[in-house]
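Quick heads-up: it's one chain on its own, the form predicted on its own, in structure tokens.
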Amino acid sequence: MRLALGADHAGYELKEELKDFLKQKEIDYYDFGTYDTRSTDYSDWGIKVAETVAKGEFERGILICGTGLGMCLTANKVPGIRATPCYGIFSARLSRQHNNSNILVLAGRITGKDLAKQIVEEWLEAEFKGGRHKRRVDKITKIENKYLRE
């Protein structure tokens, strides 16, 4: 698997945190910034990751701001991304098994080291159930559609 990373300037640390977690468990990454703290837009890093994912170019995204939020809200405009907002270890596997989520947001300002390698191991190990769960994913697509031809 390869991911695509992102951050913005509040991301920054948890971001290299997780890199290293990353290598540790071999897994292929690619890290589209931001590469310092200096204050930057997570819409800037946010949507790079997010369209690289949406290409297929990444298979899964991570992205990292302050709250999740900014970087939820500017994945989720791009068509074919499900990106979630990730506290805790349960909505990480939920965000897998039943929302095929693409692109996990963490909050950098939130979120410790070790919960957030937890988390991510968790989303990670997680895999889509289908079922009513394709059902509910297919009408999120369909609403998507809906206003792309509009």
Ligand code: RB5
Contents of the next structure:
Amino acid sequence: MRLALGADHAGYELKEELKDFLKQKEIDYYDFGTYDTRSTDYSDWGIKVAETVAKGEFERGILICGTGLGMCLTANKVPGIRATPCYGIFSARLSRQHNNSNILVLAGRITGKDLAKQIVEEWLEAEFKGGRHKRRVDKITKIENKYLRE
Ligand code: RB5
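Switch from the form predicted on its own to the form predicted in complex with D-ribose and print that structure.
Okay, now the whole complex, with that chain kicking things off.
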């Protein structure tokens, strides 16, 4: 699996930490930025990762801002994206099993590095369960399609 990574200044340090972790696990990624701790707008990075995942250029993505909220709001504006803010292992697992999350959103100012690594591991390993969960996720897609213009 190839991952798209993105963060604002508040997520930068955690992103760098996770890159080392992904390298150790031999998981391929591309870092869409930001590349330092200068103040920046989460929406600029969130859209890059969300668009590349929605286009199928990357299977999944990880976005990090201070709380995880701004990135989540941004990414979920892109049709086809199911970005889930995860603060613990249980939500990381269920975000895959039940919600078919394709972007994991982390909180650089809340979640410690070791927990974040466990969350990433869980999120990477858990599989979508389908069945009644597919029906529910399909309903979200239907809502999305209702509001799509062009
Ligand atoms: C940046 O200060 C902060 O607002 C941002 O990282 C994020 O938490 C927004 O939701």
